[in-house]
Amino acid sequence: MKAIVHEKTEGLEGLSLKDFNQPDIEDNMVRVKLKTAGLNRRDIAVTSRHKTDQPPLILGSDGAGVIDSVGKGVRYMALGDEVIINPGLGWKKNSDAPPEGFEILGLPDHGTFAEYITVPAENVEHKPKHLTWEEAGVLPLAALTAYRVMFTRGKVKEGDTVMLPGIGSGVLTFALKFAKAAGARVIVTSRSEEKLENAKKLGADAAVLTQSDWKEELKDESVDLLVESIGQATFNKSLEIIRKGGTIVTFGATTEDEVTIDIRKFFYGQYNLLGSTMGSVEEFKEMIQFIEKHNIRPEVDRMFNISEYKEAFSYLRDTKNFGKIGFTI
């Protein structure tokens, strides 16, 4: 089978499209013939985290396709079922943090940028009927991350004001749609006027440039929940704009990881700072039900043929996307 593989050289230069052995089926597992797969910033990071002296690795966490083979013990999936893949391995029940041993497809296990993949049966769900293959393939990781951020950790509710700095990523476009479905008011920021306009078309109530003075631009707003995924470049601006007693949930950092804060100002403000990453099988099922109930679709920016992997990785690395990008396989 054809697969996008990383080996020998660190970074994107170590990627290639090559023939790889089709995975075997084992008990309690299913093999999926993939139709589409979603590309995430994690996949770019893996090209540096995967060591050059390790065996070749198939990248990719997101995917959707058709059940091709079913192992012994599988009860709820059958040949030909259309499914989407939950990329989180070993996190069944919702909990305060992932359990020991939690992993994500695409490192250390082989991922979804291939014609076939074998995964535990508990990691596939039937594809929502309202989604196209392209939408289904790019949904799982970003949508699950956004669902846990907004509901499990952020506890967003009707009437809240939510702020999403750096709108444009897959996670944040889902967070925007989830927040609006929950009845919240949403403020977004971006360095791009075009992305701000796109966000307003999706329902954002207010949009400001990331590089602007947020306190001045949003002086009449009271932000209850802010989703921070930029890091050092905006973290203190986020602390300045959140209301006293408000909550910041962070799930990533596209700029420097380390930040310095005024701890006295922080505790006088009674702020809440929460971390979040991915989600459990339980939350994945809840997220699927939520998007079906509200007819939510991923914002698909662009799909690439699997042979266009170099262009796709560069496109995401340079943050050209608004929403998700992925591969047709």
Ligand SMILES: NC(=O)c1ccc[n+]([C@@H]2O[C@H](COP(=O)([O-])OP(=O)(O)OC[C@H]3O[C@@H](n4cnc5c(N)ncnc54)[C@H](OP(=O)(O)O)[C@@H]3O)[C@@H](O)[C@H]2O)c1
The other form holds:
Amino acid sequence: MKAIVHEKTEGLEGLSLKDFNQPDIEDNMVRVKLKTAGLNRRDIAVTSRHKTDQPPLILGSDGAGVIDSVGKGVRYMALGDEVIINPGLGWKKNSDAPPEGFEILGLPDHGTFAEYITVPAENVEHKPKHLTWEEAGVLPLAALTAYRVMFTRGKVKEGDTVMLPGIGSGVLTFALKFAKAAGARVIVTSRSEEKLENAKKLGADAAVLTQSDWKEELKDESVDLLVESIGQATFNKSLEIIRKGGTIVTFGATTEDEVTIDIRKFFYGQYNLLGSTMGSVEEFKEMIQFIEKHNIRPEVDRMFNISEYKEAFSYLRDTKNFGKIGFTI
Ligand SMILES: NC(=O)c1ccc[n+]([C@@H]2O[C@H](COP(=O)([O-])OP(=O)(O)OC[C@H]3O[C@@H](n4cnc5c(N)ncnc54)[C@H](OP(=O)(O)O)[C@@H]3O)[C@@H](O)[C@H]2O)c1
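Could the form predicted in complex with the ligand be given as well, to go with the form predicted alone?
Let us now look at the entire complex, which starts with that chain.
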């Protein structure tokens, strides 16, 4: 089968489209013939984390397709079922943090940028009927992350004001739709005027440039909950814009990881800072019920053919996307 593989050279230079052995079926697992697969920023990071002396690795965490083989012991899935893949391995029940041994598809295990993948049966759910294959393939990782950020950690509620810096992000386009469905007011930022316009079309109530003076632009706003994933470039601006006693949930650091904060201002302001990452199988099921109930569809910016992998990775690296991009396989 054809697969996008990383090997030998660090970074995107180590990517190629190769023939790879089709995975065998095992007990309690299903094999999925993939139709589409979504890209995440993690796929770029994996090309640096996967060691150059390790065997070739198929990248990719997100995918959707049709079950073409069922292992012994599988009860709730059958041949021909249309499914989406939950890329979080080993996190079944809701808990404060992922359990020891939690992994994400696409490192260390082979991922979804291939014609077939074998995954534990508990990691597939029936494809929501209102989604196209493109929408289903780009949904899992980003929508699950946004769901836990907004609801489990951020506890967003009707009437809250939520702020989302860097709205081009795949995860944050879901966060915008989830927050609006929950009845919140949503402020977004982006470095691009065009992305701000796109976000307004999706329901954003206020939109400002990331590089602007937020305190000046948003002087009449009171931000209850801010979702921070840009990292060093914006973290302190984010901390300064939330109301006293307000909350930041952070799940990423697209720029640098390390930030310095004024701890005295922090404790006098009675702020809350929460971390979040992905989510459990239970949250994945809840997220699917939520998007079905509210008829939410992923924001698909662009799909690439699997052979256009170089273009697709560069497009994401250069943050040209508004929402999700993915492969048709
Ligand atoms: N912990 C988890 O479970 C988890 C899950 C998913 C993602 N993540 C992490 O969360 C982050 C976002 O993920 P994603 O896939 O949604 O990202 P993405 O689609 O790559 O988007 C990141 C956004 O950040 C903004 N940005 C990038 N560089 C910037 C800079 N120098 N200054 C200001 N803004 C900048 C851009 O927004 P504009 O283009 O609008 O300016 C960009 O669209 C990544 O770091 C990712 O690794 C973590």
